[in-house]
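Only one chain is shown below, in structure tokens, and it's the form predicted alone.
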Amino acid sequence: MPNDILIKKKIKPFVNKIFVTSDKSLSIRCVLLASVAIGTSKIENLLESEDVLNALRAVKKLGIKYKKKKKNYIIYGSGLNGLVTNSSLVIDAGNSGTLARLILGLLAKTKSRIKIIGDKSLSKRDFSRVVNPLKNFGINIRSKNGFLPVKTYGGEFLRPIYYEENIGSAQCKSAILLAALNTAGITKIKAKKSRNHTELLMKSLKIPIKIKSTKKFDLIELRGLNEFEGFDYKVPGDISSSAFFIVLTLLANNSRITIKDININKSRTGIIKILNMMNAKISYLNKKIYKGEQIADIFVESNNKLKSINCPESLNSSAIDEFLVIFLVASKAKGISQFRNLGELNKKESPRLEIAIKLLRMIGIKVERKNNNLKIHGKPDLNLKGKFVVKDYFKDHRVFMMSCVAALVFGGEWKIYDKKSINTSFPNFIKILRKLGAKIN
């Protein structure tokens, strides 16, 4: 099959309600988790994406059993250190960093060689984040010049320790935690505001861990060795899946759209403030708790009359994934719109801040950018008419669903390659493009 799709005309006028695919970063906790848990975990509404899919291989791999039964997986945990490993065992982490770097705290006590792998792009992050804390505890673990492949041997005897974690890396925190799983005493550690996910599921299974929070840190504490039981979680939609629609909703005309049961955690919700500032109008419908997460519907309507920002670096962390679309909605709004320090942007699966930067442009938009810092230039009344093509950006997932939303919206004739990448995170996003009204060959 063809891996390229063709667009060539806006979306018409929509309204609708859908649900988007399951919150890929609690997919993946949860499956890790369940895997060391004490007897048996039903998780409700699992993203079946790649990036998933190979945590449950990996687990597999590590001796657990898990099956699917009709909506729900079931996964027989082996309680701590309970995980079973062959010596020279190979684990391949696809496309996923949080499941390449979580899995290495996870592995903390193995007395086996692993080896974690991954492809052409994951092997090109940066992995030093989380071997240098990990070593800390005494884990030997290795890798060249802080790159894939990592291999971890394990420690014996290992010991909790205090780290500050000064990036606003969620994977980095939750990969110490999952160590600290496994350590003796309390391990403390100082971190810049990130997603809290694996925080909350934590003390949502009992698990002993405080949580202080100030303004740019929170202040985290775990006590090790603390078995916890097997558990229930249904989990619910992913809000940098949404991010693509709310993006669409917004920029098309005369259009109006309810997304479904979707994590509104704070940490998560970064897009929401800044799209929000630049006057559109999104709102929250239905809110409740659920195991410490925020969940709600989201309801956008479209908007003619966006304006620029100064986007608060504050926001940074918890909008890194939905950068791609808050540049479309920049393009279009009035004025001038700044953005700073964004170089995590070129740390993902993708150089993202120089992707966005070439593809803005190609649309006629005028882009500064000053180090990591971009100042758009916004055409409230842009209107493509020619040709254009995007390939040759690493087989980034997110920038895929950014150009068809922009083919969508903007006009023009579009060539999108790579449509196989939105396997990794979103297998039924054109699907959905459609029932709302798409058309794409």
Given for the second form:
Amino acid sequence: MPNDILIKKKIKPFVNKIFVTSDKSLSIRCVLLASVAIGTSKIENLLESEDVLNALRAVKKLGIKYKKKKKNYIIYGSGLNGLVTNSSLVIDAGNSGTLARLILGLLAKTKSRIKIIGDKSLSKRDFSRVVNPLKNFGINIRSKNGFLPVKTYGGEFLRPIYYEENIGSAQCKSAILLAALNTAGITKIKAKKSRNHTELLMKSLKIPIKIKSTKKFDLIELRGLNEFEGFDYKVPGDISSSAFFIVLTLLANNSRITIKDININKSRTGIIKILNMMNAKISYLNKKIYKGEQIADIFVESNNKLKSINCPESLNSSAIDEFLVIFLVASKAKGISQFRNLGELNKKESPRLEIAIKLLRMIGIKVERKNNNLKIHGKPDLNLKGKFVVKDYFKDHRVFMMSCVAALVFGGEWKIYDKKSINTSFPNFIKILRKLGAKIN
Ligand code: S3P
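Next up, the form predicted in complex with ligand S3P in place of the form predicted alone?
Full complex below, order starting with the chain above.
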């Protein structure tokens, strides 16, 4: 199977209803929490992508049994301190920062050495941001200059910590919350706003967690050493996967789409707020609440009257995985869009800020950069001719998918490498594009 694709034609107008893959953040959290619950959990619609399969492989190595029964994964939890860690284990987190960082929290009390490794991209990412606060619990944990491999030897007498999370990283916050589960006493966190799925899931499991929200921070307290029971969970669709179809529809001609059953948790909907500020008129239908999470269908129509944005920095965290496609919208909007303090983008699966600037310039968009601030000069009549190649971008799934969207709405002839990268988060991405009429060779 070739690992590159060719797109030579813009997508024709479409009207359709689609389902995208299930939420990756929630899927990984469900696997991890189910494995330390007491008894059986039933997870419906678990995302079957590499990152989540790696989470299942990881807990299996730790003695957790699971099976797939029709649409459900049945996971047999072993209780808070029931993970089997009696021999030196190596856990391969693959491409997943979420798995690698969260599992370090879950393993706070391991009795033997566990080594976490990952692929080339994950091996370039910073782990000191979780290793340092975990050390404060009394956990014996070491990294190689802040990078993988990370070795943890756990800690016998853990003490609760006060932790200030100032990046806006849900992975850091969640690693600490999972370690706190295993720690007697109350762990306190002051966390800059970021996705709050771990807190909501813990709340729905009746784990003693208290959350006080202020405008910029969440103040969280978790009392540790409380066992909780296995649970049922139906994972909703992923807004980060929807983002590619939201932008595809917005920038295509005369098209409309309904994306069904998406998690529209406020800590994730930065993209909707940003695009609506740019005149997109995206709406929600059939809103409901499920175990503390908000779910809805997302309705989007094409729009050729998009305007630039002066993007409030307060939306950065809730749109952190969506900026690549937001930049495509800015490229087509009238005026100069401004984005500030996007340094975290360079800490993702690839240096996304650098790559975005390169790709936008490749298609003739003027981009000014000062530190981690961008000005994107939109071209409402952007219509590409000629050939474009997207290659060597660290096999980043979101760069691949963003490039497909650019090719289908801006025109030109595109050769895009590393198709397999979509297995990380969205294995049926190309299948859905084809269902909408995209011609992809
Ligand atoms: C995630 C948090 C974010 C996000 C990632 C998933 C999570 O990372 O970019 O794709 O599931 O907690 P950071 O915590 O590093 O911001």
